[in-house]
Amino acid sequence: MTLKIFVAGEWREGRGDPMVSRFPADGSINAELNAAGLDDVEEAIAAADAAWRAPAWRDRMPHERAEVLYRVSDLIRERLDELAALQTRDNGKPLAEARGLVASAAGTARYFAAACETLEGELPTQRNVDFMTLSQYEPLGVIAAITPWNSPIASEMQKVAPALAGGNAVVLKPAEATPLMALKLAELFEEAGLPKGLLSVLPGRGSVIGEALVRHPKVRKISFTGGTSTGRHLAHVAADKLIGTSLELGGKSPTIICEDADLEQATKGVAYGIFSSAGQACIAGSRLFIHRRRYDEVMARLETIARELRVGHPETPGVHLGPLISEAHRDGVAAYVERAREEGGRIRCGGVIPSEGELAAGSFYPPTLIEGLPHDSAVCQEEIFGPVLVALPYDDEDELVGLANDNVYGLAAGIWSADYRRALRLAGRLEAGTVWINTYKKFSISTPFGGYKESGLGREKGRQGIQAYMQQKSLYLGLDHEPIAWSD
C-alpha cells in the first residue's frame, strides 16, 4: 500500500525520502510513502497561517468550531474497530489496548468541543470608577505538534483537538515509525468539514522535518511529546524565538507499596503500571519501593503475575504484551537488563529475548523483574521504556521519599496504602505531576497532565489544555465622559 501525505488540505506525494511503515510483530510492511520535504513544510505553514486568520475559522463562533470536533468524535466511535486495527498495525499494541486508545481519542475530541463552547474570558474586579476591564482569549496562530510512537492516536488528538478548538491551525509531525494514525486522523478531520489549511500531516525525520517546522518564523507554539534530550533542544529553539512550548517528556516513575497495602490489589496494579503497553509509556511505574516487612511476599506475587502474563501477536485475543516498536529498541532494553546483571542485579523473571516460535520474528521482550541493585545504578535512574521493573526495599517514610525523589524525572508516581491520610501525606511530598493512589495509569481528559523537573513543561488536558494554545488580551473600557486630565 502506497500512502500520500496531507499538505495544506490536499493529498499528495511527499517531496522527501521514501519511508516504510512496518508491523513490529513480524517486520512486514504496512505501507510505503514518501516523507514530507522542506517544500512541503513551507507550503503547509503558509496555508496554515492563512487559514487560521481567515474569517471562516478565526471569526467562527466557538460552538461552530466545536461542531467539527463533535463530528470527528462521532466518526471515530463509528469506526472504532477499524481504527484500533490500524493502531495495532502502526505500533504493535494489543487490539484491546488499541481499542481503549481509540475510544480515548473520541472522548478527547468531544471534551474539547464542549470546553470550546463554554470557554469564558474574565471580568476582573473593577478598581476605578472611570473604566472597567475585560480579558479574553485569542488564538496563537500556527502550532507545531510533534508526537511519539507509543500511543499515536491519543497523543495526536490531545494536541490537535485543543489547538483547533482555540482557533489555531496545526501542522502535525508524527513519529517516523508510526505515520498511519496521523494520516487517518487527517482523513477524519477532512470528512468532518475542517476548512482546508488548518491541518497538515507531515511524516518524516525529526531532525529534518521537525527541525524545519519548529524553527519556522510563522510557528507560534511548539507542542512536543517525546524524549527529554529532544525536549530540551526544542525548549532552546522556543526560547530563541520567544514562543511558548508544551513539553511532555520522559519518566522513571516510582510506585510505592506501603506496609498496610492490599497486596492483591497493589501487585496487580503495579504489574499493570509497568507491563501494559510493554512498558513503552512515559508514565510506566518502573521503580518499585516495597516496605521491607512485605518485600518477600510482594516479590513472590509479582513474579507469579509476570510469568503468567501472555506475550504474543497483538492481534491475538488475550495477549497482554505485544512487541516493542522495533528490534533496535528491543535490543536497547535488553542491553539495560544485561547491564543490571553485570552490576550485580538479580533477574527474578524475564530478561531474555524470545528466540522461538512467532515471537522470534518480531521485536518482543518478556516482563522482567530485577532486584538487588543500588538506587544510583543506571537501571534505577534511567528511562528504559520497556517491560522492566526494578524493585527496592525501604524501611521508613523519610528514606522512601528521599529515594523516590532522587531522580531527574518527575512525571508520575503511585502509592498503595489502606490509610488515605498516609497516602495523601506521601503524595504531597513526592515530586511528580500526577500521583495515583490505589490505582495506576488511569486518565481523565478533564484533569491536567504534565511533569516536574526534566519530565517537561506545561500541562495538557483540562480546560487549561485549550488556554495553552491561546493568548490573553486585556481590554480597558473608559466610562468617564470627561477628557483625560493631566495629573498635577
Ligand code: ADP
Second form
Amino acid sequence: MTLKIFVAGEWREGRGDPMVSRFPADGSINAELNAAGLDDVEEAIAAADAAWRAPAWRDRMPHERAEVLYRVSDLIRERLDELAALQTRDNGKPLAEARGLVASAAGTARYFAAACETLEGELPTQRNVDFMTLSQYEPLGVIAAITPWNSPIASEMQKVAPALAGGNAVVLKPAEATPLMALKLAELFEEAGLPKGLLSVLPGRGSVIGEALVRHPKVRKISFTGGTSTGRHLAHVAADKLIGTSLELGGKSPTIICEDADLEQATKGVAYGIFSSAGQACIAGSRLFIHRRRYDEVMARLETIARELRVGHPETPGVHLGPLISEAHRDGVAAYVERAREEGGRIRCGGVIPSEGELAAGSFYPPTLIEGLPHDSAVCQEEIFGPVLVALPYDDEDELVGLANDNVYGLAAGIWSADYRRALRLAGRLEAGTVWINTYKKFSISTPFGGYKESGLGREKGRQGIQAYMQQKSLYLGLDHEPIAWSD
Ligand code: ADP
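Show the form predicted in complex with the ligand, please, the one above being the form predicted alone.
Everything in the complex follows now, all chains and molecules, and the chain you saw is the first one.
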C-alpha cells in the first residue's frame, strides 16, 4: 500500500523523502509513503491561512462549526473496530487499548463541538456611564500541531478538535513512526465536510518538516506533545516569533503507597499505571514510593502481578503489553536497566529482552521492577518511557514529599491511601499537574491536563482547552452623545 498525504484539501504524493510505517510487533511494513516536502509545508500553510480567513469558515456560527466535529465523532464511533485495528498496526498497542484511545478521540470531538457551541464571550462589569465594554473570543489563525507516536488519534484529536472549534486552521505533523492514524483522521474530517485547507497532515521528519512548519511566519501557535528537549527548542522558536505554545512534555511521575492503603487495589493500580501501554506514556507512574512498613509486602505483590502480565502480539486478545515502538527505543529502555544493574540496583523481575518465539520478532520488553537504587540515580531521575518501575521505601511524609518533588518533571502523581485527609494533604504538596488518588491514568476530557515544571506549559482539555486556541478582543461601545471631554 502506498499512502498519499493530505495537503491543502488534496490527497497527493508527498514531495519529501520516502518513509515507511512498520508494525512494531514484527517489523513488517504497514505502508510506504513519501514524506511531506518543504513545498508541501508552504502550500499547506498558504491554504490554511486562506481557509480560516474565508467566509466559509470565519462566518460560520459556532454551532455550524460544531456540526463538522459531531460528524467526525459519529464516523469514528461507527468505524471503531477498523480504526482500532489500524491504531494497533500503527504503534503496536494491544487492540483493547487501541479501542479505548479511538473511543476517546470520538469523545474529544464531541466535547469540543459542545464547547464551541456554548463558548460565551464576556460582558465585564461596567465602570462608566459613557461607555460599555464587551470581550469576545477570536481565532488565532494557523496552528502548528505536532504529535508523538505513543497515542495516535487521541493526541491528534486533542489538538485538532479544539483548534478547529475555535475557528482556526491546523497543519498537523504526526510523529515519524505513526503516520497512519493522522492521515486517517484527515480522511474522516474530509468526509465530515470540513472545508478544504483547514486541515493538512504532513508526515515527515521533525527536524525538517516540523521545524519548517513552526518557523513559518504565518503559524500563530505551536501545540506540541513530545519530549522535553524538543519542547524546550520549540519554546525558543515561539519566543522569537512572539507566539504562544501549548507544550505537553515528559514525566517521571511518583506514585505513593501510604501505610494505610488497600494493598490489593494499590498494587494493581500501580502496575496498571506503569505497565499499560508498555510504559510508553508521559504520565506513566514510574517512581514508586512505599511506606517502609508495607514495603516487603507491596514488592512481593507487585512482583507477582508483573510476572503474570501477558506480553505478546498486540492483536491477540488478553495481551497486556504489546511491543515498544521500535527496536531502537527498546534498546534504549534496556540500556537504562543495564545501568541500574551496574549502579547496584536489584532487578526483581523482567530486565531481559525476550529472545524466543513471537516475542523475538518484535521490539518487546517485559515488565521490570527495580529496587535498591539511590534517588539521584539516572534510573530514578530520567524518563525511560518503557515498562520499568523503580521502587523506594520512605519513612515519613516530609521525606516523601522531598523525594517525590526532587525531579525536573511535574506531570502527574498517584497516591494510594484509605485516608482522604492524608491523601489530599499530600496532593496539595506535590508538584504535579494531575494527581490521582486511589486511581491512576484515568482521564476526563472536561478536566484540564498539563504539566508543572519541565513537564510543559499550558493546559489541554476542559473548557479552557478551546480558549487556548483563541485570543480575546475587547470592544468599547460609547454611550455618550456629547464629544469626548478633555480632562483638565
Ligand atoms: P519523543 O516523543 O520520541 O521524545 P520528540 O519530542 O522528538 O519525541 O517528537 C515528538 C514530535 O516532535 C514528533 O512528531 C517529532 O517529529 C517532532 N519534532 C522533533 N523535532 C522537532 C523540531 N525540531 N521541530 C518540530 N518538530 C519536531
